[in-house]
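There is one chain below, alone, in structure tokens, taken in the form predicted alone.
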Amino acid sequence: MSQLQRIAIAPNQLQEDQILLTPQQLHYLGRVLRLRDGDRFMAMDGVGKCWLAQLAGEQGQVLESLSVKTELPVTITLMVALPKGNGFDEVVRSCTELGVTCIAPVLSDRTLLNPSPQKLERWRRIAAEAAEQSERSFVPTILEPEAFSTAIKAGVENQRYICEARGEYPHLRNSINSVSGEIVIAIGPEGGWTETEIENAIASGFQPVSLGRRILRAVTAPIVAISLIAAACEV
């Protein structure tokens, strides 16, 4: 069962016990994976439901609902300043595999990238593919980019952390208060957050934390942060 290929479907693709496959999904199942009628695969709707299905012509026939327990017991929102180049692709891919729930790209004072709408669609596609690969039952939500100053004012989570490479701050590993509920973790761009951004985040309820003594790349830091949270949750 665990070796069956899984695909992410939109909720409206499920019509009673039939899955209306898209041309892209049919190509992937039939031409890439070389599945034939009667061959089985798994379908997930990205919001927690999963089914065992078999290929039947241009549709999928639902055989049974499945219970998949691959999600973390905590909801993690990664608020990350967009790195330069295509670095955000790797952030989305790796952090999806690690169990992040929501990724909120933000524009900080030192952000150089101004993404196009096509970038957002690309990131959402990468998240869906990474969720399939890592056998998750949820596809992370990728929010539209917004200013960091606006993003920190939203939400009422008790556990809100902002990572800063410079300064004497407690390690994230020792700062996580519990392994349940919701956690927001903010990661800065190349060059780090400005002093004003740190001050504004603290005023909005964020606790400054460290990821260690080394200076991490903007693409590496989110992966380290999510890994530390996941390790604290999965005991």
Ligand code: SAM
Second form
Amino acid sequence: MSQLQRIAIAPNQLQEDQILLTPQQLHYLGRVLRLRDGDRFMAMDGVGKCWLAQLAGEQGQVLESLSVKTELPVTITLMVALPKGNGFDEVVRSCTELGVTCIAPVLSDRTLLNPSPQKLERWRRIAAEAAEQSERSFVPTILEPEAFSTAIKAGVENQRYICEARGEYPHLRNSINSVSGEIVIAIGPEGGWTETEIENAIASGFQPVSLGRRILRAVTAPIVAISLIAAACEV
Ligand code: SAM
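What would you give as the form predicted together with the named molecule, now that the form predicted alone is on the page?
Every chain and every other molecule in the complex is listed next, the one we just looked at coming first.
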């Protein structure tokens, strides 16, 4: 099935066994990919379902439902203090490819950026494209940015980690205590977390962890963290 092109559809585009294609999807399938009536493609709804379909005029005729096994056995929420410039684009793209479930952009004491609403739309588009590209059946949720102090108070996951570049903390690799369930991992901004932020996170159940002895860029650290979790959880 790997040679087939994929498109992401909204769940309400599927009616009975017909996929009602949008003008953009028709353009992409017909003009960009040069598919003709009868040619096959895959459609994913971004929330776990995938279908084999064939082009039929302005619709996709569903041929069969497919089982896609590309998701990790854990749910990972990545909390990231927004890096400067367009660094967050790369975080969203790479971490989606690696299997993240949810990305929560947070504003920390040393965050420089307060993003525009257009940025959120852009990140969601990047996540959808990266999920398609890496053949995932889920598109990660990108939450609205919120203050780190608020974000750490939500949720009841028992595996919550905060990455700190300095100090004698256990390595994340040795700290993951379950390869299923829900994991939350927090990465700081270019200037790092403040002491108060670390203290508040610990008080909210976060365990401080290291990603190794080198100081990673704010864009590299999330990629390393998600890779380590995926490596620990995937057989
Ligand atoms: N300016 C900070 C300093 O000099 O300590 C470094 C901040 S680092 C560029 C950005 C974020 O990436 C950190 O807040 C941390 O969450 C994460 N990070 C980078 N390297 C790390 C490491 N070796 N272990 C754990 N976290 C790391």
